[in-house]
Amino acid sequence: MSDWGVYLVTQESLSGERTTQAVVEAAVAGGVDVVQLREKDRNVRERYHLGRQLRELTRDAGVTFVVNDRVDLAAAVDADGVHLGDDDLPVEVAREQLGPDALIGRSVSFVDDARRAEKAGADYLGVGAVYATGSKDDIDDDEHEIGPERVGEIAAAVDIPVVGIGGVTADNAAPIVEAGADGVAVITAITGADDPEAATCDLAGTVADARED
């Protein structure tokens, strides 16, 4: 994987009047880099369908496609990989479950929770949350606003990429990269943008401005 740019989370109750399918057509059209199927409030039939779909979508794309936290689904859909979040599986047996090639990701929030879920075999982590979020309502106080300082600081504590995840948007993305982040990771940034594709190319154009700062 050469690029975490831009990596969109999907969620089509907060992508207004848009299908899901519709949102992610428009942010390969974008440039973005990974998709993360999540769709918390689908049971897993209905995930199952929607990420079939979208494996075929991102495959022709040439995007990186992943499912949240459900490893037999990632299989049944053959996605790239996996997100793990603190309740889901451990990634040594998600390991198990989808062989090496697999690239499988992990939420931390902290340095040595980041490093252990490197030493685990995590391919990528997913810092946050960043700022405040309407997105997540589950996590706990002290993993909640962390801030790009933190974010650099799991970044220089590992050696796998980081993305920053939690309320990020175009016009605050900038200090996470310069702070040590290999991309930014959104939901509502791209699914709730009056137009997806511009608000992921703008993403995209700031990426990129602070990696050259």
Given for the second form:
There are 2 protein chains.
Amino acid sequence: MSDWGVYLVTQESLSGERTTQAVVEAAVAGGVDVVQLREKDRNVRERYHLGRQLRELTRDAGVTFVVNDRVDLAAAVDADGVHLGDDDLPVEVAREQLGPDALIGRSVSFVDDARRAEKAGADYLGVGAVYATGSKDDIDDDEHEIGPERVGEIAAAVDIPVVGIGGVTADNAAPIVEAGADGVAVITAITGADDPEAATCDLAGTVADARED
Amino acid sequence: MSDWGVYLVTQESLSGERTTQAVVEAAVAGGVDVVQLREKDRNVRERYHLGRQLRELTRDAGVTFVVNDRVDLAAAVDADGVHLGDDDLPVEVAREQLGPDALIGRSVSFVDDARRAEKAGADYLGVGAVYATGSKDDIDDDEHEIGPERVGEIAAAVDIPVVGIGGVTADNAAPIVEAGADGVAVITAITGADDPEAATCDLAGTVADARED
Ligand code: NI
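One more: the block was the form predicted on its own; return the form predicted together with a further copy of the same chain.
What follows is the whole complex; the chain from before opens it.
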């Protein structure tokens, strides 16, 4: 059902003068497939209120909506699921709390971890960091640059969708998809763009073209 | 059922060379009534593993066990409940996720907020900071020193148990209970004591004596 072409991770502090709501509206207009509520520097109460708004925006548009890290927050805002890393609750615990229909994502960087996550019940994988980001504000804790090749190895090793993440732009997205990923996840390529709607559309086109190759 | 005399908030980084497990075992031996898993500087995966151990320790001893901040973690370790502050998910959301039997606590500093928390369904209140702690590592985000008098005003304004928190030691605990609190919550008065078991027992005695006055 769900397409994984362009996956937006929100971060208002990397969105210039724009609110995250405005960025998500633009991304939805530009054809984003998945939105993840992240906002690392905002407390849970703030993310709860924002998340309820994003849930409305995405539901109306038929866009998948997931919450970073917190299973309780995902349930509280009626998200489609949660995205978990090594430091978070295990996938099995999230599954038990959110039920069989929830979408549970897992961040991995290695083939073994990818296989383990799939076995534990993850529905998709965020794989990275594909490219060095040079910014701790960007994607996850560890900033090992794994490159498109490793993304391809992981995509070949599992049957669930794989999204490449970390330093992705419209200029370097194609090799990730050509290597076998189902899509790409970005923060600043959309949140920091002059025109987030156009940037989303551009990324979606790049991913679609790369799939045809 | 539950007594609220001595409420221990865990923090291994304030426990000298001891593990939190060792501190909790000593506190249980010393007669602690409630243990809250806090460990602000440890990630959720670590708190999950630790929480499962503390759940066993406390269950065996008939001691109430709650988790700070996170509703999902509380459910994951089968805690008796969760303790929430202003920045956390609302009490109503925690209630919906944890059910009618869960113990939901709320941090407050003002009479109005205490009444609101009770109305929202909180089962007990952590009220403070009673005394200035001079340490950001101690008790909660705001370090306004409210004193035993305010604790008493809050205890008189609500029907749920009230625990005074913030800078509490065996030397200054009595006025809090004399003012109307059901007990006191501490970190370092137990975790930093030469003998955590004796310190717990000492606090419990102080609270019991103050109740009789
Ligand atoms: Ni990581």
